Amino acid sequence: MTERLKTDILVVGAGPAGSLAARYAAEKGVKVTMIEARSNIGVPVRCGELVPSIEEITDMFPNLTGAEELFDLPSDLAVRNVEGIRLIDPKDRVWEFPFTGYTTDRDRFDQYLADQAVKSGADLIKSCRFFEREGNIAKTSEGEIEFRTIIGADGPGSRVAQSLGLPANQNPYPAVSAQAEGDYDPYIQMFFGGIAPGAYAWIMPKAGTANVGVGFSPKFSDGSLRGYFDKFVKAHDIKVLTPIHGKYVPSEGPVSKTYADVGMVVGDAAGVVMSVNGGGIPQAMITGRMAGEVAADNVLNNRSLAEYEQAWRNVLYKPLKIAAGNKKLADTFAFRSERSTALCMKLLGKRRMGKLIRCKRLFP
């Protein structure tokens, strides 16, 4: 770009949250521009690549409407169907329970959603970094963009959130993941402890491969993330096929405010991640759709951006706050040591750990 670009809605970030925001806004007929810092959307992959089934999503978020349409995705995006979850404690005791969904190739998944946004009329500019905002002008690596409403879908360290004066995510967890070789059962495996206090690991089965990763709470573990990853794959005789890539995962529930006078934040930037397991794809898509619709109506009919926050809170807030509360309990009682992790998992048992994973209250 050489001249200042003008648009109605500027979406920063082309992950699931940004692409859904761009798509639903564009479908209402407003001019939408989506910018993405990377040259290749979804690359490198930085997450576990799990997509829960519609049944699991609506069980976790019973106030959600329109789930069938929102999560109507091509079957070829599902690499491997998942039948359940196994939770493993530091003593290698296993708790298993049903859980349905599928693993995906996150790069293809994100690229599909971005393509849908473009097909709906959004413009996409790759290799374009957002730097700062001055009024209704965004300063980017490709020049200035004038907008009426801005949507930040730029992750847990969101520059858009900062530019809008919105709260930042507090104490995000560092995590890394890679692709590994192997034929695994159709079960998610989540390991708590066994590497270091406060550390966790996962194996997500795919087709002849698996997504393998490690994350940890810096409050309880002071080693290096790469060291914990290497320790985990060595202990489980895992052959890693790709370089590892890292990210930060919001861990304390949604931020306290997600809109300002000229913009909103969605997905990880809004902290709408399940604190107990790091899952965030469904919530990213849910908030993206809501923000896109509200932003378009703001441009067309002066709809208040505050209605976006009201909408996502009605659907997501209670389950995600319960999950954040459950994580605080784990921080207080379980993650102090390997021994306390094993003891707390034993005391919780299968039924309550099933509630933990699904963002439900542990007691009564």
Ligand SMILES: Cc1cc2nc3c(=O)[nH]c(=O)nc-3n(C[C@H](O)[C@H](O)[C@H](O)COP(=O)(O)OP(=O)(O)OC[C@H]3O[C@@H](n4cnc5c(N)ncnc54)[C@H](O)[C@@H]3O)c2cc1C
The other form holds:
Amino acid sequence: MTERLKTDILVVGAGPAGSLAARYAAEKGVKVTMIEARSNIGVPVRCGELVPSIEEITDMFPNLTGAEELFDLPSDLAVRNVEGIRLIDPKDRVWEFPFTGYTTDRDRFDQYLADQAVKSGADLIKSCRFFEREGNIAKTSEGEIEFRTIIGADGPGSRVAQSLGLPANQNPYPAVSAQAEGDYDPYIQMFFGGIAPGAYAWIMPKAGTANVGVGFSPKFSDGSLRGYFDKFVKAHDIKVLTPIHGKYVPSEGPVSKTYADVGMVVGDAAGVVMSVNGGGIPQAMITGRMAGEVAADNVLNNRSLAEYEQAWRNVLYKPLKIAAGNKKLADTFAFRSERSTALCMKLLGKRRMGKLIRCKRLFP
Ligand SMILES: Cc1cc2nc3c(=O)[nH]c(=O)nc-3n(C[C@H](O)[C@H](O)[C@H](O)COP(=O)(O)OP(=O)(O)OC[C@H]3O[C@@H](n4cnc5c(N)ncnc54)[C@H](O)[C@@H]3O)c2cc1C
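Now that we've seen the form predicted on its own, could you pull up the form predicted in complex with the named molecule?
What follows is the whole complex; the chain from before opens it.
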């Protein structure tokens, strides 16, 4: 870019949150520009690649409307259907219960969503990094962009949030993933403890392969992710096929404010991740759609950006706060040692752990 580019809505980040925001804003006929720091959308993959079914999503977020349309994705993005979850404690005891969804190839998934935004009329500029904002001007690696409304979809350490004076995610934890060899049955396996206190690991079945990953809370263990990952794959005799890649996962639920005078934050930038399991793709898409619609109406009819926050709070706030509360309980009582993790899982039992995973209250 040589001259200053002008747009109605500037979306920063082409993950699920940004692409949905760009798509729904562009569908209303305003000029939308989406910038993405990476040269190749979704690459490298830093995700467990699990997408819950519409039934699971609406069970977790019963106030959600329009779920069928939002999650109506091409069948080839579902690499492998999932039928259940196995939770495994440090003593290798297993709790198994039904859970439906599918694993995807996250790079193709993100590329499809970005293509949909472009098909709806949004302009996409790759290899373009947002640095800072001055009034209605965004300074980027490719020059300045003038906007009316900015949407920060730039992940957990959002620079857009910072530039808008919005709160940052507190205590995000690091997690990594990689592709591995192996034919697994259609069950997600989640291991708590076993590697180190406060660490967890997963194996997500794909087609003849699996997604394998590890996350840990630096509050309880001071090792390295690389070290914990290597320990996990060695203990389970897993052959890893790709390098590991990771990033931070918000762990304390939604940030306290997600809109300012000229912009909003969505997805991980808004902290809308399920603290108990690290899942954030559905909420990124939900908040992206809401912000895109409100931003377009703001440009066309002066609709207040505060309505975006009301909209997502109505759908996501309660379940995500319950999940954040449950995570706090787990941090206090379970994750301190391998022994306490095993004991707490035994005390909770299958029914309550099913509730935990689905962001529901553990006790009446
Ligand atoms: C290891 C791991 C495993 C996970 N597994 C799952 C899972 O199995 N299921 C699930 O639902 N969730 C999972 N999550 C969480 C999920 O990945 C996120 O919640 C989801 O990606 C959030 O989408 P988003 O669009 O908000 O952010 P992101 O997907 O992080 O997208 C942000 C985009 O913004 C770009 N960007 C960042 N900064 C800038 C900048 N300054 N300028 C321009 N562009 C920028 C980035 O390159 C990126 O493309 C996992 C997370 C991790 C780390």
